[in-house]
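Shown here is one chain on its own, the form predicted on its own, set out as structure tokens.
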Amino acid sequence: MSVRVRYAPSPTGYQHVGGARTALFNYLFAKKNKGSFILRIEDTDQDRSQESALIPLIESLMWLGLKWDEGLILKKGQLESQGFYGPYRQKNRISIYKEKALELIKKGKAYYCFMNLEEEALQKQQALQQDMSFKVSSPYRDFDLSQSEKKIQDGEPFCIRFKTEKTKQSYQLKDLVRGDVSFPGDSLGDFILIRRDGFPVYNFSCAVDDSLMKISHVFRGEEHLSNSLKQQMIQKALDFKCPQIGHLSIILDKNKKKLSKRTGSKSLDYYRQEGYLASALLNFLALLGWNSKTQQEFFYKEELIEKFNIKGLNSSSAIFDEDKLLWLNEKHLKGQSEEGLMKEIKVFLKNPISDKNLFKKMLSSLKSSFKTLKQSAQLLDLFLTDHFELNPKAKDILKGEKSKSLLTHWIAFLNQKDKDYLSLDDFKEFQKSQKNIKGSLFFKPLRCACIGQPEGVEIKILVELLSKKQLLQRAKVALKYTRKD
């Protein structure tokens, strides 16, 4: 059989880094394998799924570069299934679900439960009561069929109920990651496979679609452990083939609490929006329950489809560290070329970028102070404007006393300078001429005239990137902040 995995994500709002992950790892499973990955919606859930969220949900998943084999894909702003197994949005799959159950209580390992709430809402408290676990007894677990059809004939609400194995054995389910796992033998009751209003539960319709869509592995987070075995039970009772299946680890917040969109964790689309890679959040992602079995960190998607091992997946808790997505996003911003950080830094530029082969020149120079895309944006700014701020730190900087005397030399030093840019030889020159201011007494203020701002860039390597013009201008500004003699 064929690898066939999927990422099947709800749209209940942004795309959460933790189902990133979940989407990264079976996409390098599959290209590991040389198999298909398939993106399917999981939207039958009426009350929390949002038609609005499923586009971007999807975009960001393209912008990730996780891209699918089939299911379902943007085309010119417009959804469509791709593929041989589809539709690939379950509340399109409705019909397929009722067959399916329809089968089940045919077989008699499911059938129609008349109960309503308030039945249910008794049996329960009566458990609490008694300090019991609570599963559902339903005296229609043994109707004559016939007598369930006349109910639905006369008008009665109902669901329709897996009919469970009364077994005090434990269950055991085997976990690619986890190895052998049990649950108790009386840990479950008859689950709802359809609910009252038509719609099939996350369980039945997960399972059948795996099966009909000749899934071969399934990776998932731990939360879903006991979905995996109802899942299981569906699928050998429809004589489906189970899928092989790993629970991955839980990812941490920083202060060890569960990482989840319900807790306000940050979505992919935050990440792209503070001007992080998304290479290097794919490289911080599979770090995440994933170990290379070596002392390399650093991974462009091609080396983590070629390195990556199911081996390497542990059941441990991960921790979402931001720090080290930082320092990944930086090492994988030095990483670019100027032709791919010009156009990824463009997007988030306030100002245009008249000359290109000087803009290079700025981001050669300046690359190794970049730390995301949207501040390496504000620096790069500061260059490209006309428009000069000094902030109130450089206000006060420049109210030393050696600054006036500083700026008033540099500004006669650049009106002697018959060129457009000046060298770093000229700067040393400069330098040299002012023996007399050294240390934070020359570099602060100097920098101040030419960013506004005290810290940053080393003068040197600014002072050839604006313009002689420039340069004469932002140090006139910087001028009438120094101390009034």
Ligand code: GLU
Second form
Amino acid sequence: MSVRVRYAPSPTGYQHVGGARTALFNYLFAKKNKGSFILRIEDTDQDRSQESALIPLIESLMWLGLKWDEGLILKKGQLESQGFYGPYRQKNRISIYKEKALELIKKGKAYYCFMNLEEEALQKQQALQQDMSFKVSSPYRDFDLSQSEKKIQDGEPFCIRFKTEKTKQSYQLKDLVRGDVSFPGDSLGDFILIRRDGFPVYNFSCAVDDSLMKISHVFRGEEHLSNSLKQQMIQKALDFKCPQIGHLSIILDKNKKKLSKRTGSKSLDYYRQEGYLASALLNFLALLGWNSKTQQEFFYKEELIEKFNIKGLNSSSAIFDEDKLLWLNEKHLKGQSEEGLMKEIKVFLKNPISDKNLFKKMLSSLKSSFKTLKQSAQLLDLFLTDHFELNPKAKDILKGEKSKSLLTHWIAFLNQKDKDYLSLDDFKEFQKSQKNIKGSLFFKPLRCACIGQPEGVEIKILVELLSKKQLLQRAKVALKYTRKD
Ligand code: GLU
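Okay, that is the form predicted on its own; can I get the form predicted in complex with this ligand now?
What follows is the entire complex, opening with the chain shown before.
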């Protein structure tokens, strides 16, 4: 049997990092098993689906590097279905769900229900008063089909409900991550398949599509456990083959709160804009609920594909640790080729690169201090412009003891050098000449006079990256902030 897995987001807003983790595990499983990874859009919920969310969601996944073999794709700004099992947007499959719902009705596994909302609300209230869990009890469960059809012809609003077996002691579900999961027999009522507005509910369209699209395995969040049970019941009632399902661990933030869109946790795009590399995020997400059973934590995508194994998935909650993400990002930045890094950083730069070779020199000299692309670009921008500003901290430092004398000597030293760029030896020569000014009294004001801030890069690195002209111009600005010793 060929492996076919899917990621099936509902476009209800931005692409949440938790969803991206689900997409990633499905992707890794597909690639590891030489199978297909499919992107299906679940947009039948009229109230929650947002058309405007769709393209950004797809772009985020593309940015992360999860290329799907089949499904809804974005080509030159246009969305199209690609593959044999389309369309891949549920909105465009409504007639299929209606047909399958009718099939279930004919088999006696589903029924038209004409209860109105007030009747349902009343039952809910009664259950609440008796401290019982609510399960609808519809008088139409065993209603004669021809009578139901007559009501429909008369224009009575209806929904279609699944006829859940009432006699079950318990329900079982085989989970690829947790083993056998059991649900109490009284946990399910006759749930809705098709709403009064004619649109299918998520569980129905998802169950139908997973089977029609020949999905072999589904990896999804733990919160879908009871949905999986309903979906398998639907698939069995339709004599469909059920995919094997694995429920991924819950993701918690550092305060042990569930990470979710509702609690305002972050989007994939947020991390992209903050200057995280897709490869670092991918590496980080892969470690949320999976481990390679080794000490290794740094992975590129290809290695993850090679090492990915269901046995490494675990059910205990994973912590979304931003410090670890930053640490991984730093490592991935260090692992980038010069060309690759240049391409990534360029997006974040405010100033143009006028001298490519000098820029390359800057990258190799500064690389070890990079944590994110954004922060790296902020640093590099300080070198790429003739505009010079001092931050408040720098202005304070320059007011300090000996700064005036230091900068006066620095300007004189620069003036007497007949070259465009200083060398490290030149700098050492200057340092020697200032023996009486030591430690931070030497380095901090000088750094302020070079990049406008007292921290950031070692001075001996940065003096080689600014031209003599820039150094002079900046030192003169800085000198104005110093005061007499
Ligand atoms: N559309 C569902 C969601 O976004 C998909 C869940 C699933 O079936 O994996 O939560």
